[in-house]
Amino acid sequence: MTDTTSAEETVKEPSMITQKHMIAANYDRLTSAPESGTKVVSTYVPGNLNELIMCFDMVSNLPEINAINNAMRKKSGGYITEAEKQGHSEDVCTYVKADIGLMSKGAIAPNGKPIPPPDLLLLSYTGCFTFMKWFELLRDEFGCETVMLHIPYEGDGIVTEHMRDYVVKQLKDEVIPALERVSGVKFDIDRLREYLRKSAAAEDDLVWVLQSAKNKPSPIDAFFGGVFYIGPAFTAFRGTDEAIEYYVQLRAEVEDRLARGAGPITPEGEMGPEKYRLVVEGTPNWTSFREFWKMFYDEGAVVVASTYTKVGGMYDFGFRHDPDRPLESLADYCLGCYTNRNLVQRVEILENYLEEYEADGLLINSIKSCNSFSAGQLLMMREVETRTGKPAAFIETDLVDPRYFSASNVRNRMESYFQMIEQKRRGGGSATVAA
């Protein structure tokens, strides 16, 4: 069943309701620290390292998540313009000045508390250079220590046993001594060996639920949906039991909707019958999320994949965390998510999907301040095209700042695009929609 209380409410699926429940969970522990004694450690979703950090008895704090939440509350605007008065430029990661807005404004947590300063931060660096600046401005806010995990980048497409073997060292000798001096609790390898565990449990489940959208009609939207299905996953949950308990849930709500021969759930119910097939390379749009996700459902478009749903990990290539290996395989985590990969690597990738998830074409959501997603894309998008011989489209929008989604502008170009996919049904070759 689906939560179905008002007709101005989004719909929701009871696994929807279950991670609502999480997250609040989480925030309450957050802004309880103080009080508890607990000390928090903020990190970023690509690279993060929560089995680690759950060894130490720390709860962490995830900026980029910060914002998402503020975004999709519609008070992200507002923290972006008092960032840029303070001298941020518009041309900055608006995730950024989301989270420096907000830090400015008294940083309250969305149940309504003040967030606790952090009593350490942690970055691993996963191909975003400006998670490097983020952090040096949080350091210079909070005065408190700092520990920048390097992650070497993929330029040629390999991992090598001298990358692996530089991250663990200074997992040993740098992460792990810092999270022992803050949080005063001495590191216990086993203990990481069993979250490791829970966390390869938990992503067989998330891989079958994406990959469920091999079928046809797809039971999920891989993109709008999935951003929900990797939230425990990405976040603060990995390597918990209530991890697993939450994929196992929503396993079982998609193989009912296989059962049945249903479409994704959106946030007005079920999909109607499924018409396009798409790929999404990209970010979602945050401020305009459930407008954006309209457009595609109201054609009876659902995406089967996506890239953004790889950022925190790219389970469905085979990676999983290893309990026999604990260390190597905090690195090689780190190394392989999606935003470390080369450009060669990322066309691959895309064609990859849309061959396995055969699918109509490719939808690039260029992102005005996203670097590390949006640079090199116009050359993907035509290698691709060339590759599979499918159409694509290029539309452009934000992350947090509502001033970057013009409704009419993208629904125009999506509009455009259905038609052309429609034209190489009949037989009329490939084409493009640019931004």
Second form
Amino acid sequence: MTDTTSAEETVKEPSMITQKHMIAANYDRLTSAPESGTKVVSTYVPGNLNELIMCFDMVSNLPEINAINNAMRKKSGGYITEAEKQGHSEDVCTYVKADIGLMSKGAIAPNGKPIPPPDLLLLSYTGCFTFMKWFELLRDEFGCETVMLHIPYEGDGIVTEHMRDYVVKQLKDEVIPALERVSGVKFDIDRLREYLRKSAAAEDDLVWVLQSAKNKPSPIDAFFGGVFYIGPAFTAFRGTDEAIEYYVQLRAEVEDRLARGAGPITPEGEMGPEKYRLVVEGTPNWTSFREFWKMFYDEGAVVVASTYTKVGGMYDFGFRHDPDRPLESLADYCLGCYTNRNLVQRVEILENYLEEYEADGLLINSIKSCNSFSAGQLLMMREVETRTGKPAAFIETDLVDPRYFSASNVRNRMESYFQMIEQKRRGGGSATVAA
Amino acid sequence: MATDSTSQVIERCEQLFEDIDFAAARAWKEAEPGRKVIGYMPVYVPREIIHAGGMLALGVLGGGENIEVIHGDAYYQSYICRIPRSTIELAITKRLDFVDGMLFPSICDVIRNLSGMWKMMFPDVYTRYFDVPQNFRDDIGGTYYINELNELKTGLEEVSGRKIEDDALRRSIALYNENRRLVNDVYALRAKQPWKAPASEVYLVIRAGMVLDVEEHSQLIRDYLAAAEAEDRPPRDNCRILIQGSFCEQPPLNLIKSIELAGCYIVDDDYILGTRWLLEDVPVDGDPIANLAHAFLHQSTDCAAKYEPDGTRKGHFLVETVRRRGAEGVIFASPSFCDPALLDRPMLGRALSQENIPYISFKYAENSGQMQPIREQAGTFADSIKLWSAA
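Next up, the form predicted in complex with its partner chain. The previous block was the form predicted alone.
All chains and molecules follow, beginning with the one already shown.
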């Protein structure tokens, strides 16, 4: 059953409504922190330590999520301009500038109330160099306590014992003491174990939902749907009963769609016949999210697997938070996030997705702001094409800067790409569609 | 024996700088059978370990302005700095085919990902992403870094085919200590009498160390110092400025010359920063790996690639350098799309403003050709500094 009451143009399933309420409640908790006395911790989505933060009764503020929210509400462009007026380069990450511009304009949350300044900046430096500078900039602004959790990069494609030990040692001797100091709450490892147990339960259902896309037709869109309603509950809600219940609800909906042989739900309702099955590498464009998505579902294209939905954790290759190894498990989680993996591993992941999900091809959305994702993607694309024999396409947009989304260019390339897939099906050769 | 003139020393340095086929490094390798060459990218790697393994540490700072990027563009998106494109170009055109290993230090996501590209494109070359700790406690980051150094040492031993003994490493540490002291002497001479050591010459002399064995480079610096001290060059009415933000992709030589021609003496900079990364001598007794780790954690320069744990210290190193060198202003000159430098700039700018130190900023690429805007901007900056100081 779907709901169209929230806006004429957007069709929502019950799980989406549930998630919307969860996110709204979290913003309410965040913006009411000064009155409630709850301490605020700013931290990032990749390598987020939600279970640990919950042990200290703190509420998370996620700057990337604020930037995304403001992009979808068409506000990020103004914030970015504001940051550039203050001297921030046009060349650097637009998440950072959207965040700085937001602060300059009163830091208003989607509920219309101001986001309180953080009591602690928890810099989980996982898979993105810019994170480090971003939090230095925020520290410069707020002057609050900052604690760094440096996650070594998987340069050789493996996690060694000494990498894990380094992370665990930082958790024990730097991060937990900072959380105790700021919150006034003593750390209880059994409380952490309980939250991790709940995370693992939700992770099982999350993976089931993601892997439902192996069916034909796929009952979900694993990129647009993945970031819109499948994945977000995995940030500020991991480790909660709400998250478990949310994924149970979502799974039931997907099971129903599978039973009916229905395709994914889109903002305009259930998608029509599935014509193309794609794997997407890279981050979405958020300023024209719906327009971008429409270019897919209007053509009957569904994304059956995506890598962006794995920056918050790689669960589909077996990782689960483990209450029996609490700190080691948090370390492994941070070390294993998608953008902390080297390019060789990323190619293997993409190859696996193309084969396992029986996709027609690979689409790469290269993001101006994000070198962590984008640098090297063209080589990855060629390597994946060589290994799988499936055609690939390459488009360029940005995260939250509307100046870098050219709808006509993207549409042209998408149309060419779909033609290429058709040609491939007819037995013709493939050529890359690229900028 | 007659001392070389500065022009003789600089002529040699220019040849080394312009040679994008790395003839000097190739000659070093061919001089003895079994010799190996290890390339490294900006900003810092412990070259001492490479040297102790009997190998040449080769600085690969991109292709510069003299290489036409034909193939490299096909590997990258529109919005990215130029150094990865030209480095790929160097490799594809076989200019690095004599290099047995490549190290990609932790500096930004572009260089980080280039390490993965290298693994895919050149699977027979020893390739390592050289991670460094962003936690500077001996018992946390130090322990991690010692393990990283030992892993690097083991990898290099496999390339060279010989064990790197502690005594050999101590000898190499001593040679690099000496080299750093000499580099610092050049910088000190320039800060004291900038007309005797123009920035473009200093740049070329230090840059030569990217392709020469450390002992040969140290001798070259000695020759330059002797020649520069002896040569009579008239002072100019220039202001004294410091360059910040050029630690990775290097500017074209003409950009450095243009800044001086516009009336600015460059009295400090962060070009080729790896040569001055460590601020003190590394002890030559005791555990050499532990000594290198300790130096990195506690005696290394500030750089945008490093985390500053103490927010109140952000920008202090830059301000202190301005004071120490007697600089009158700062030019932020960063490569386009350089995340570390450009993200750091607002914070450093604020630190300078608090101390009433004037600054300007512009961007470049290693192949920037139009110098007129740079000259005008730097010239205006120089004029304004002179006006302020006269007021």
